[in-house]
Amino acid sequence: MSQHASDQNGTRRLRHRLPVRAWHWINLWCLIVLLLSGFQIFNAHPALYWGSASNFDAPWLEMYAMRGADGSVHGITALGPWQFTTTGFLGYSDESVRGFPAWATLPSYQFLSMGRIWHFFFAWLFAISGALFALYALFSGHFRRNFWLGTRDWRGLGRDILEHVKLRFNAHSGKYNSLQKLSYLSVVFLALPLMIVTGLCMSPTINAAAPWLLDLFGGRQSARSIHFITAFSLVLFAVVHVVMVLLSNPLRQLRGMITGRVPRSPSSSDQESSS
């Protein structure tokens, strides 16, 4: 049976192969744990800098608490020259001084070593599953078939952006449009490798074995900042991804990512599968 085969009654068609679905769900849980445990690690020193060393006088991002004139404590988030009151969320929450609140960290209480154990374990799981998926995608033709942008895709990029701005989606076509392809390629070939490499820069062992990595990013603190920024870019991608799913027949999309098959739309054909 070919990859584009449909059910015997022809009512469903293959949308996502098993390796794609497995990598999707492994990534979901890995990214959740990595994000929450990453917040736990960040809370040990809730400030970010550029360069090789922490310049306590000039963080570009800092979360802290300060007491007001009335004696109450306020959470403050400083981004460059701007300061924002973020009491209850960033800087001060649950009557304690901490960067991110307890509900957003793993574990919820301040426990740096445990946060690192969770973070490193799932980082390796994330990296290994990503490497295996990359091999599958390259050798099976998944990347070439579904994500490679041809001349027609580049010409239609402006149109696809405009259609998304207008919240018009062609959820039943079974193909990724040029904007989706560009987003997925940016995540797979730029954001995810950048997350892994900058994460390795946090390891003293890697620093000793490959000091050129720190030089590549301009120092340990710069690598930490890029790691943090990239993590939030992935969070933003995930939020947009979920919103897009909710706006384009969420039950159908979820069914396709769980079972691999989706109901055949009247206009679709077997050649539309993006497995």
The other form holds:
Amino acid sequence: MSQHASDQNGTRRLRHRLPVRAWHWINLWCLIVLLLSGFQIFNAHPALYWGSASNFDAPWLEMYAMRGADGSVHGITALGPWQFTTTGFLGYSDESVRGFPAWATLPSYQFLSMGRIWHFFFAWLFAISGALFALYALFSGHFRRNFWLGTRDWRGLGRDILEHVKLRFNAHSGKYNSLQKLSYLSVVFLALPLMIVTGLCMSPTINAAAPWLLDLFGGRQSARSIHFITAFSLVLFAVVHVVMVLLSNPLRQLRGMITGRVPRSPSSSDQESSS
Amino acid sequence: MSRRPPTGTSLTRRALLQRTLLGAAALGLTGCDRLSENESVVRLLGSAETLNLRAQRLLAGRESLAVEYPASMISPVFRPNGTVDPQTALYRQLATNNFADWRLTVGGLVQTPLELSLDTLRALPSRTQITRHDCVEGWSAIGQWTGPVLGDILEQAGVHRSARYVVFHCMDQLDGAHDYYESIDMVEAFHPQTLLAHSLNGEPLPVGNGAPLRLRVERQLGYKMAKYLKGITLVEHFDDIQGGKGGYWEDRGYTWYAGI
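With the form predicted alone already on screen, would you show the form predicted together with the partner chain?
All chains and molecules follow, beginning with the one already shown.
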């Protein structure tokens, strides 16, 4: 975005280059399919553990159904020692015992093998496009130019947090603010690679090829838990991301991410912020 | 005709909007479900299986070993899955005298077909390993397995050059109609940790875990590890066995390659 290349007529400026836009939309679809098929896979055994093996008596997260005294069935989500009634959403929905509800899984009905087939196909797509993008971003200077945090960014961090709390996002001149930089960097360099590596860590063949990965994450069941938690954090990122776009001229932002170019705003040429 | 409530119009409009949105959502859902039932879509998505197999073989090679654990990490109960108490006449009959009349047949593309009793198998040189069992559903259990290495038995039988797969025939029927079966290729068949296990945690295999003999393929998921074995055949392909996909679950949509 902060690449100050303008059209010849000077009314539009380049906001996102093609590889950025392509990766953004490929990622959107990959992450949706991976999330929904991931819920399908999770539903085959809706419980999470720490360590190498499953301690069936003490999952740290579990979804199940329970019949109450009056005969009605309740969906229960247990998080450590706490139990929450989540009937209709987690544990029991549409009159069936299942972790996540039908609308959140791909396919909608219980079909583990199909969920796995969707998951692995899109995992490849996601990993390959992610690797290509990372190469582009590193070698084209995309990261250095737009995401490298300088002294100014670190110093401005407190102010940026304050501005965000006040829901004021347009105070910067066409560059990402430090909070944005930090969140994008942690998604691209931490969360997304973590998803791939913890995913691979659940494969018994990969475990044989790289046993040190198991040690790194504290065992296969820990890797499965971290895979789930990181997916959850990505959903949170996506929600915040969409809310930020909605709060800062969404049509203009959307146009920028689709066509790459946005019209210069009439008030000032360079007042821009993006989410 | 009843009179319309004063808010009738807006209600109708809202209801209409809701119906449209619900319709769109339902369309999206059934759309995805329909894709999951479309043969060419499934074939396209399923092409990732070949990638998984090739990439993982490249990374793991032939010889890389599954992690072995200390005895302190053995799961208190080794959770049985799939069939836990076979009801077939053959199995019930063989179980009555503790599998004394049971024989494991090794046939197909071999020079010397074999018939091995449980005592013979127990007397063979064996390997003991404490490994993690990963179910395709997502859970894991750790157990200690003892039994002869499959490769040794295959060498004893003399595998024909044309053989590409080892098929395992079982005595249990999950659906009450089809025998469970599985298949692995020569790489996994001759892997040093691939066992025909007759013992779990130092005791004869319990019925729930596959008595009298089960397969252990430690770099694959649980559904590969056929229980209640009765026969092994070496084949060039498995097109003509049951559904032709190389295993009970494979015939029902699961991928043949179970390394991930």
